[in-house]
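Single chain ahead, written as structure tokens, the form predicted on its own.
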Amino acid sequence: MPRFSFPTTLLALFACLAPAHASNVDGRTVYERGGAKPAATACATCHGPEALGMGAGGFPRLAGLPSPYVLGQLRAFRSGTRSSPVMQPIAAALSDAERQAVAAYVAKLPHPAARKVDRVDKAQGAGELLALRGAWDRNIPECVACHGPGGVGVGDHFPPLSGQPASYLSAQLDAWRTGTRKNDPDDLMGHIARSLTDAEVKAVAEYFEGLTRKEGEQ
């Protein structure tokens, strides 16, 4: 009969059980009901039952955001490089498994499609000009250069802008301006936000909010 030392056997048991426990975390449950700790409140409370955001409160759409991007933002809230009195305690209370599960869940949720306007399209009005042309006299690139045609998002680091509430987009530009959000490479968004006027912030935020296709629109 083989003989095992107690510590070795215990470590082997933990190694087998830990992944199984993590894989049992359900992202939908975390989103709709919250995490295991009381401070990890339900995401749906602020972001809506379908994760499409709540414009009146300035809460963004999460549906369809890339999972690595959502995880990155949760880490930023935990570390304080992105400041929010609402999100910081929630992000701190979620376990690693809960963060991964809820990020994977929201990434797969349906969301409205955006009209894929780009730099070649006609632009008029302050918001549309900034989105499609930028303001290169102030070293402000067009938004679609990084966030993709129609602001649909590119990869894991440039999130969708289209369909996000204007109140949320304006608040984030203000956060980049004041330094309460500073989790971008080389302060790119900080430079852009500080270069915009209040009227331009409002205009470009409203432009992207209205860019998602309405039902039946081509």
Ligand code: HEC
The other form holds:
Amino acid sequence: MPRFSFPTTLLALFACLAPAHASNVDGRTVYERGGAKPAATACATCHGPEALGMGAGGFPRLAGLPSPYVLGQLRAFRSGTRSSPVMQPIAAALSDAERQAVAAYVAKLPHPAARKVDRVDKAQGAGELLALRGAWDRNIPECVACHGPGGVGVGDHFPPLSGQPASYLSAQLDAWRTGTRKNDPDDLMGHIARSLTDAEVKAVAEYFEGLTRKEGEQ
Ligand code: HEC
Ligand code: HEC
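I have the form predicted on its own already, so could you send the form predicted in complex with heme C (HEC)?
Below is the whole assembly, all chains and molecules, this chain first.
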């Protein structure tokens, strides 16, 4: 369990006295306790005490996601271009300052490193083939071209895939296939997801989940 720096009462008192000003919003507090509005539930409840996600619930890891990407997703939940009955009301209940603060907070949190993957290694299995080689006969580029070697993510807008639960990754690919996630301006992912078979979605999701280095592994 996370340890909190203030007793609840003090924190509540502080929240009442503090004017609603950006500089007073603490990202960690939003993450662990939620925003000022009750509907802005504490992120830790679902995304885990260390923001590493919880596969069983399909809750993604937030630790280490670039803050512009996180802000973009919160915007998409608010506008409905990414639909989620769970996240939409939460994103809507956060203030601008809370969104900024929590995005900056999670971006800096540590997360397990992805295993080193050499792109010249012989790709084996449907998931690895797609990840490292793509399927150019169907105009599907290799995932690592945008998501980085090992799926570690690139820059502010290409999110990491490694270290995300397979259940979450496949749910997102399905969301693009069915059009409930359509926040990607150039439809890069929409095109890719619609070109994948069910078996490929499953295989590539399991491949990226499996890339996270387990305790003690090199
Ligand atoms: C009740 C559970 C729950 C709570 C509380 C919650 N989330 Fe989520 N979150 C989810 C689920 C489920 C998803 C996946 C939504 C989907 O299917 O698209 C998600 C997805 C996200 C994503 C997208 C991640 C990605 O890789 O694209 C972000 C960002 C996010 N949540 C931020 C937050 C923040 C910030 C908070 C706290 C203010 C929060 N969440 C609280 C359940 C929760
Ligand atoms: C041309 C670049 C490009 C390629 C190639 C690509 N992606 Fe993406 N992917 C993106 C972008 C951009 C996003 C973020 C979209 C957004 O902002 O919501 C994304 C997001 C995702 C997400 C959602 C991650 C999250 O945290 O919610 C998944 C899952 C994903 N890609 C899987 C794949 C897979 C699997 C492949 C290979 C078959 C692949 N991508 C290839 C550009 C690409």
